[in-house]
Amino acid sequence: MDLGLRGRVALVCAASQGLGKAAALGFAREGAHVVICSRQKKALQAAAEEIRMAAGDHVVQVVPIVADLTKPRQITAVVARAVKVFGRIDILVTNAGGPPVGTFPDLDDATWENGVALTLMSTVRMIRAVLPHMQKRHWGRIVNITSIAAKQPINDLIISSSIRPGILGLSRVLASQYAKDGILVNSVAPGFMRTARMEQIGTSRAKEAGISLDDFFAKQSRDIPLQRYGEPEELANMIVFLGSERASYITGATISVDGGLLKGLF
């Protein structure tokens, strides 16, 4: 299936590694240009080139930004660097490292406004400084990357339990303010994906229990119908079809990547 991105132009946050860096090589190989944030200028720069080289036969630009996605300014200067080098943004995809963790009665107020800049502000900064540039033209993408804590909060996750069904409800609200300008909003909400930051935590976790990181994943997946953590790639497969020329009566959605983990209907 030809997915209509060669040429497009998408811009992808946090996308140095895990989840974003998956969906900027979909996006690659599918022929699309690639604008990647992150606030690490060494993994940023390694990604660009991986995802260069996994384009293929595409003849494709990706272009790293250093910005950090909780700084106001640094989020208007990503999205007016790429506009000026590629003079539109086709599709966005949020993103942004996981809320701080912690139990409530320790989880301070500083703490929980460095969550809700990073989670929820970020999302809706982006998405107010790229809407624009997506309405001059009558069309656009955007893809929120949430998590399963969205939909089914996980006690472990606190912040990020309360704050991403924030991110649902904007993208509700927007698909239906901006379907009249070609505009498609939605979200992806991954369940557990074996990223390096999933394997790190469960390599700590693993040790303290006093067993191989393979039993340790093994005994986490039990509750997963396909009994397995998800690869990044198979989250990145679903945003880029949601960024694509064939996800063209698809609005408002929240779609959940997660082996069958989420038990709710809706």
Second form
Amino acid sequence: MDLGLRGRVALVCAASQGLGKAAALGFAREGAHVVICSRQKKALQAAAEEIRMAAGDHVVQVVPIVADLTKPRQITAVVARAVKVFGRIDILVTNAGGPPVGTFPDLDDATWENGVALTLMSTVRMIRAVLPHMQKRHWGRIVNITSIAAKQPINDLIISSSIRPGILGLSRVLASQYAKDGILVNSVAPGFMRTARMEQIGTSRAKEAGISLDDFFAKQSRDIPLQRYGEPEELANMIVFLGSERASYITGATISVDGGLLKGLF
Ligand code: NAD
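The form predicted in complex with nicotinamide-adenine-dinucleotide is what I need now, so please give it after the form predicted on its own.
Now the full complex is given, and it begins with the chain already shown.
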């Protein structure tokens, strides 16, 4: 299947590592130009180099922009720079680092507010800044990286479990409102994917359970029908499809990529 991504411009947020980087690699492999952002210049430049290499024979430009997604002005600066370089943004993948981990008694107002700024408001602001550029060209794809916690709350990820359903609501409303402009808005809900964030969460849960990290991962894998963690690329494959020409009749959807972990029917 030709995804029709050659020459398109994809802005992928929080893409110096993990799920964001995997998505950016996927778009570049399909011949799309890629703009990536995250906070650390060195890690971002290394990711940009890896993405350029992944593009193979495609003529692809990769533009890394240092930005903290909790800062509204830095979000508008990323979008302005992307538009200055390419004159357009066709695909937006919203993403950020995971919100703080912890159970209800551990979390004060400042920690909650950080979580809201990082996870919810970065998505709102990024979409707000990009939408007019998509409207102008009457074509756009927005894919939000959320979590299975948006569909099934997780006790020690209470901030994530509280905020992520808001992104699904946002995504659904925007899908209805902007379909007339040729803009499709969808979300992906990853289960357990092998990234630094998952190692960090696994380490703290393993410590609490008094077991090694390997034993913890093995124990969790037994609850997943596919009996293993996912690779970032396996989520990226879905993101790239949703960002493509071929996803032309899909909008307002939330697609779990979780090895069968969530058992609910709806
Ligand atoms: P990760 O920690 O491996 O990567 C996070 C990326 O976000 C990095 O590039 C980091 O530099 C960037 N980042 C963090 N804070 C930022 C900020 N303020 N501004 C700009 N960039 C920032 O995490 P990941 O596993 O790739 O997860 C990405 C998202 O997906 C997170 O929200 C996470 O909670 C969610 N998620 C991950 C999994 C999983 O299994 N890995 C599952 C469900 C949901």
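Positions refer to the first chain, counted from 1. Under this definition, the rigid core comprises the largest set of C-alpha atoms superposing within 1.5 Å between the forms. Keep in mind that what you see is a predicted model, and the values were worked out from it rather than measured.
field: Threshold 2 Å Cα movement between these two forms for residue 237, core superposed
entry: No: residue 237 shifts by under 2 Å between these two forms.
query: Rigid core fitted, then: does residue 66 show a CA shift of 2 angstroms or greater between these two forms?
result: Residue 66: C-alpha displaced by less than 2 Å between these two forms.
query: Just checking, between these two forms and with the core aligned, does residue 31 shift 2 Å or more at the CA?
result: No, the C-alpha moves less than 2 Å.
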